[in-house]
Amino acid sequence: MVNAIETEKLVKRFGNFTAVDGLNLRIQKGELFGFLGPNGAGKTTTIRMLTTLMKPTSGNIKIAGYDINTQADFIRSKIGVVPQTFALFEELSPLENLQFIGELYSMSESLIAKKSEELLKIVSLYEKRNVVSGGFSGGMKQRLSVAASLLHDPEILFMDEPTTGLDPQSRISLRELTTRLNKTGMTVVYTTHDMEEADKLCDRIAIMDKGKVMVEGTSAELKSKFGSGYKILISYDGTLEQPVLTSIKKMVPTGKVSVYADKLEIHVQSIAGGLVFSISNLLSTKKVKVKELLVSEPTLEEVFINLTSKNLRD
């Protein structure tokens, strides 16, 4: 696969500080990869240096092909930024914030008029394209900067807690939006605290903390992996007899059964091979009356916590 990100031995440090300690990373074109870590990770750090704002104190990047140390120019016309908080111009409407933008990348008028409708309608702004944006809800604001961040139709596209502070309808909005550019073949890079987000869009998920990139892989990966396994909640009338409990047991020998008053809870790392079907089989054929019977899965929060712990960062 084509790499459009590669990191070799990336540091950055500020002072005694170490932010960010030789980082390897490879991010595949066309790929949707998301960054989770705690407060202090070293995550934003890494996103600005990836997107030419900070100088590594070490270490080599390239970003579509370019080093970043001698083509940063090169590189910042090949990427698109949607910052956490907005950057553009209050008061300024859309139209004239992209005008604004587009001046900057030496846009002629005629392809700025024509990138500002295109992008307005992708981002259901249209409408309000000559609206001061200041009045803007937090959706619309963020939807308006992702339409800025791809006006010079970048190859790769950052997006920093994109929809932190948004309500849910704008949330859904901008995720919608956000794989809808991932399938037209846009690499993104996408930083969030949001362990559902992470889950539902990214194709692949790194986890940081103190400086590090902790694991690597698919939501799926990960889960199956650091997680805390499947659970099992079984609820039934009447008495749950020895030799049925030995049986289950028996069908689970690396997993944790539990019985209470008219609960069975069982602890397995995976449920391959119709484990579920297996067990309620069994409970039928003994003639025990099952009243519920509930799997849930591991979760991305899971893996997070198992790996940097639940102390609370500044």
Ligand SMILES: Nc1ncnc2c1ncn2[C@@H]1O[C@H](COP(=O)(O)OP(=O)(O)O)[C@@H](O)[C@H]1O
Second form
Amino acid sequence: MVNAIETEKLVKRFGNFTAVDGLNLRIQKGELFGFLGPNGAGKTTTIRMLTTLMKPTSGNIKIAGYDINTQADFIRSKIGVVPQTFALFEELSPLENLQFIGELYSMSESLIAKKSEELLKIVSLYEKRNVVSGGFSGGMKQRLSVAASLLHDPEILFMDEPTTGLDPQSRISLRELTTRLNKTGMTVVYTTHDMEEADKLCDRIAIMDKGKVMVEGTSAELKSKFGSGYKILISYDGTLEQPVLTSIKKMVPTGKVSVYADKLEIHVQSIAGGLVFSISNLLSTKKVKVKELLVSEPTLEEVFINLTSKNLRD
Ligand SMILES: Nc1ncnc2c1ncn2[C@@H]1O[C@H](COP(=O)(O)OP(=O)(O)O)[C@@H](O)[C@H]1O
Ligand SMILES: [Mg+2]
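Next, report the structure of the form predicted together with the named molecule; the form predicted on its own has already been given.
Full assembly next; the chain just shown is listed first.
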């Protein structure tokens, strides 16, 4: 099977500064693949190279099996790009914007009309098709940008931080749109600095920092390999007898159990096999009155901190 995207030792330098430092990517057809990384990680530079907008300093890129050095025009016909900075004509309506872009692609009038109607419905802007877009909200502009990127029926869609700066409602609707497009079979490459977004949205995630992909995998794989595990917090009434504590420790031989005044904190790498239920059951059998039981899962933020000793939000 041909990968949607392959790179070999992809590098981009600006003078002495290395913005992208040796990426070896394999993104499969139909994947919703996320680049997660803080500002300055090299996400946009990577996207610009993958979308033929910027020449790599060194390394190779193949998109849909085609070499970017010799078949860039063909690649451009297969990809759609939603850039980080908005690039539509504010004085034009959605229909006029799409008309303009359709002409750039040398599409026929009738095809532009047909695709515009279809796409504006998909991105929920059909009602506003004749309204000047300058007054649109950030979310509406971004959805128009998505419609524009899809006009020529691309197979691969690149979205560079499409939700950054949007209000929560618009963010949700744009993510839903992304998922829907991906479900139609479109390969989506999505960048974000929002770990929760990457976690919820993406099939596979590459965590980037300083131009390098540090780790790559599904969110679950990354959390289980590089996260700090699960924390089970139990608040109870009264005291915890030593035998009960000993029994709990036996249930989590590799975990860490800490006892506070009216709280028990258990750190474990995995809660597989009904561990939380077993602990709760044991406490109930021993007549310990549990007031609250909380389980916190590892997060991608933790994965990032564990790998780099810094926060993603910095
Ligand atoms: N045209 C350029 N000239 C010089 N430095 C650049 C240029 N574009 C990006 N950079 C630098 O490369 C690094 C990565 O930038 P970028 O790819 O935009 O990161 P991200 O999209 O992850 O925030 C940053 O330090 C940025 O300042
Ligand atoms: Mg960027």
